[in-house]
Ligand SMILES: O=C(O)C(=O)C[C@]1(C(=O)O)C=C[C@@H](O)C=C1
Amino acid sequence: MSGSDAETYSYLGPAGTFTWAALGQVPGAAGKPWRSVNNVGEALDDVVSGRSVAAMIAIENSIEGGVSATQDALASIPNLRILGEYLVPVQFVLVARPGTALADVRVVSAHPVAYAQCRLWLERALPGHGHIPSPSNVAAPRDLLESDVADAAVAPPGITDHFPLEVLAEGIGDNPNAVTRFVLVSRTAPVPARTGSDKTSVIAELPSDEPGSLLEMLEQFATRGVNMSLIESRPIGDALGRYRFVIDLDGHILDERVADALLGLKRFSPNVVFLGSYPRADNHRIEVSERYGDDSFLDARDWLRGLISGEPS
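Chain-only structure, as in the form predicted alone:
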């Protein structure tokens, strides 16, 4: 890896996308080279090949749920680690070439996910409009300057800082509270110290399709007091009915309850991918009852050692 590659960060571009905004929250990326890519696969390939030290990718949306392309890529590409998560409010504006009025709009260009999140507003404001899919939230407004196929585009706020366009309407998203969660992914590295406000991400497969298999996997966490903040299934792809599960846990791998749950999961599942333990974006401190605290696990282990060594009770 060259010196410049060691400092380069990849993101879904071009400048102005929500991914670009998420990368702007990373202190270590400030002043370093940023490499714009076209999709998640290209971003992670940059990391694996050493072209970039890390990549910012979207992994979950509060409206659409998990980003399947990201989940599948993290499951299939080895030796990746999540370094941190970042939250970006998802709001949209409708932009057009200068001189265009809202009443003139017949065709709207938009990324399919953005279009889905603005569909109700667009149907109310522009009944009968047509939609042209765009590869990104910045490509849509940029293409207005290169083609007249579309009259307007759905774009992130602030897009007029990058292109000479006019805002026809603001706040056109159907859910004003929509948020996208991004993760910064690098190659395998030592686990960072726990902060008390952490999240652990794993991907696991069931050993069989027998009744109760999913319940048995979930019990690995429930019996140790580990809360799951996310669990989603994704097809493995080798046969119908075969699924892997993307799981986010409240806590850090250095927390005794989480470590013990992961040991149980490893004994149970034929394939466990550890994606990392990292600070939560919301800084929410994880509270657990006393029986699931570190001291309880350490005391139980000392008790067992005492029994084995013949120490008096």
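One more: the block was the form predicted alone; return the form predicted together with the ligand.
Since only the chain itself is given, any partners or molecules it might have are not part of what comes next.
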């Protein structure tokens, strides 16, 4: 690995994508080399191989839910860590080569997650149109200038500053408040310090064929007062009906209640992937009742030690 590779950040490009905007929020990435890649797999491959120090990847959209390619890659590639999360509001425009009218559009090129977020508008405005999937929201409009397989493309606002295209319609997203959550991922690294507004991400499998095992997994968190802000299932892929769970917890691995819940999860689950504890993008402070605060866990442990050593209880 050369010195400059160790400073490179990978992102889904070209410049102007929402992923690029998310990377722009990372103070440490300013002034460092950025590498544009074509998909999440390539971005994480850069991290694993050491070609890049970190990669920005989309993980969740407020309309479409979890980005499955990202969740599956994080579950299967070992030794990755999430360093931080970043939120980007996502709005879309429809663009075309100059001279194209909305009535001329038969085929629309779009990133699949972007297409899903504009589906209602597209069905209404362009009934019967075809969809060509594109690697990103900037690749779609850029490729309109290189090939005529699509008549129009879904793109981020401001795209016409970069390419000689015309806007056919603005605000085509079905939900004007849509937000995508991105995570910055590196190779395994020590967890950052607690901020009091933290999130912990894990992926866990259930022991197979045991009744009540999902409930038992959820109890690991419930009995320690740990709130889950996300739980989604994804197929493991080895047989029908086998799923893993992608889970975000309120709190940091250095919070006693979270650490205790993770120990319970580790004892219970045949496969736990710890993805990291990192500051929340919304700065929301996690409040827990006294019963689940650090002191409560430490006092209980002291009490146990005292019992063992024969102190009066």
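This one's a predicted model, so the numbers in the text were calculated from it and none came from an experiment. Residue numbers count along the first chain shown, from 1. By rigid core we mean the largest C-alpha set that fits within 1.5 Å across both forms.
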| said: Quick check: residue 135 between the two forms - does its CA shift reach 2 Å or more after fitting the rigid core? | reply: yes
| query | Quick one: core overlaid, is residue 189 moving 2 Å or more at the Cα between the two forms? | reply | no
| message | I need the hinge angle between the two forms, given as the rotation of the smaller rigid body against the larger one from C-alpha superpositions, in whole degrees. | response | 13
| field | Displacement in Å of the C-alpha of residue 107 between the two forms, rigid core kept as reference | value | 4.0
